[in-house]
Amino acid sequence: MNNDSTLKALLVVGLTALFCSVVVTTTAVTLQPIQRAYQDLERNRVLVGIAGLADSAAALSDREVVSLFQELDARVVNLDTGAYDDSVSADNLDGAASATDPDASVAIPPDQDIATIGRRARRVAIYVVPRADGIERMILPVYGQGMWSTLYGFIALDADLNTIVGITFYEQAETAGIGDQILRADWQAEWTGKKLYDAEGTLRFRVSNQAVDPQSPEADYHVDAISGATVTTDAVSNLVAYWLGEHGFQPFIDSLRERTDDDVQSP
């Protein structure tokens, strides 16, 4: 074949590319497992923070954020019950797969996906903080549809499964500068020590497009937006009202504070 014909230029442009279609397909798959073992062991750096185990996660060697997870109990629950499910372990338990797989989720209903999340999984991993009595945090998977992406987080709750005590998002593109700034400490310091739900059990919380008044009854209850970012901070209100209410863990929070002080505080 003549070295200058157009067949064999097209030809050689051809192999080259299916070489090097080859050779990145492959290295994206055998770089996978790594790729998923680094993002497992950067969403448990925040896990370890969020459930007060360390002063500062960010600065934890890889193996202090392994060792300190597994002081964590970590337990499924089932969300149509809203009881623990035992049958099911967490380690196995794969929440993003399972909340698109048809017999392991359910549809939202409309009028109450204000996560925008389409559908959730019947079964999720939660994390408990032990001590010698009982329990003294719950840690919440929480995740909702952003201004351009999903935010993924935890929000931490007090053993009275009311207080809240942390909230942390561990995966977001929001707009730089202004919607990512719900990862700001100062913005999430203020959600310590906020109440879930009122005496009657309704759900109150939410993130205020207004300055809250310290003296209004709302107080303890509302937080203030962040300015300029008023979309991502409704998605996080709205998030959060959706997987602390009727359709989320609600149900199993109830069932929990319905019991005894001390089946309460008992994993």
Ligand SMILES: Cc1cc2nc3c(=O)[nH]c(=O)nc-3n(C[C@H](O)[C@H](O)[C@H](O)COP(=O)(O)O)c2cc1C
Given for the second form:
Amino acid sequence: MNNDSTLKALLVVGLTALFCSVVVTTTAVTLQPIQRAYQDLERNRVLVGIAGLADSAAALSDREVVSLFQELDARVVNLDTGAYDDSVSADNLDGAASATDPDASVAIPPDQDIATIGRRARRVAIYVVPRADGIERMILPVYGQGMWSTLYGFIALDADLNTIVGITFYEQAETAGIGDQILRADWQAEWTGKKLYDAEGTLRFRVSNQAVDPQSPEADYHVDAISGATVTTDAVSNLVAYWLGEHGFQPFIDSLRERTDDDVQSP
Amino acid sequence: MSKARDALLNPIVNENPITLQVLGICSALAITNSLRSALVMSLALTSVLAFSNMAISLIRRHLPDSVRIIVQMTVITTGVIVVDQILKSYAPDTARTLSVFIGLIVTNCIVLGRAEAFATKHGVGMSFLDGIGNGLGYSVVLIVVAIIRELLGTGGLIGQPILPLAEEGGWFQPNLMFLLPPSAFFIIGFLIWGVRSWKTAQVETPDYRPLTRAETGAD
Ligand SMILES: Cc1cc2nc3c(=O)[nH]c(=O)nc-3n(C[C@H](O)[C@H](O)[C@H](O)COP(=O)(O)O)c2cc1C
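Starting from the form predicted on its own, produce the coordinates for the form predicted together with the named molecule.
So here's everything in the complex, that chain up top.
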């Protein structure tokens, strides 16, 4: 057949594409379990770091990450009822799969979908740093759409479930040097001690590029955006607002806080 | 047999893709601040090059001119994705430091250059050797630059201390400039100068020379 005929060109392109896609798919599918395991390890490394179990999570060996992870109390929360759900173990909950599975997830009403994620799982795993008389920290998974990628992270709350201990991300693909500044330790450190809810229980916390007087009460609920990366930092603000808001963990947090308030009032 | 040897060994010094053809400079500047990255990058590029040369040589007689480059790019991209996946699975830390540079092998001129210039015109065996040879040529430069940069920039190699550091009572003061990309630019420049002083045949004829006074017609 003539090499330069249209038919031949289509044939060669078609066969090359077919062959190459088979090679790529086979590699991706066979190697996926290994890559998944490493991703989980990195996620757990970030998790034990924000749980305060290690001074420098990056310096931990893989073995140390695994054993520190065991010290955390993993619980499942049903976001629809706002209560713990002990019918399923956190280890058996596949977060990524249940976020898209039509049975295990719910569509987020568009007006509430500020994190632009479409659906969210009904049940999610959270992590508690236990203390003899209750909890030391609670770590909630959060994610949302950034400028180019989905930002996956954790936010850690103090025992009062209102004070932020820290935020961190374990998976993102924002522009290096611009959007990925959300990983900067000095920026993340600004979150420590900020409050989520005001006295009425409304979510007030925001990341914004509006100047806020550090003496004003507003400063307690405010973290400065990273200049030059407003798009990504707005996304971080939105994902926190979604996950700690009415459609996210707020009913759960409210119910826990009521319980502890009652405990205090009726000893 | 000597032709096979030429295909394999010539690209190492005589026809080195970096120092003679000045191709593939981008990644050579970016990832040579540590020897480990340079080694992994060398291995990655050499594998992609050998694979793509072989695959393209295999179909060379059936390549329609009109879609030649597209088909070659598809084959090269496949090789790069496979290598990237393997690195992510077996060397995740290094894969993270190399980040986009593995993906960017797709646009490394050496790979498409060898496919076009060699694999479309030679047999499978020779194309494979040419791929390995050019990969080695690239690797030699990367490794030399990385050794200079990591040793002078940190006083060690692959993270192992070698020179006694001044802050620990030794005499060696690391020069952080060697860890920054511009230093690679200068080192590669010196390498090219060195190779061309040794092998004067590689010196290019100047593109232009200033006119002499007589030629300009000025008096
Ligand atoms: C190639 C390119 C990549 C960018 N990547 C990001 C990014 O990842 N995150 C981000 O917030 N802004 C990124 N920006 C900048 C945004 O377009 C926008 O200008 C910026 O977020 C506005 O911040 P500012 O109001 O503080 O200037 C990028 C811009 C360009 C040209």
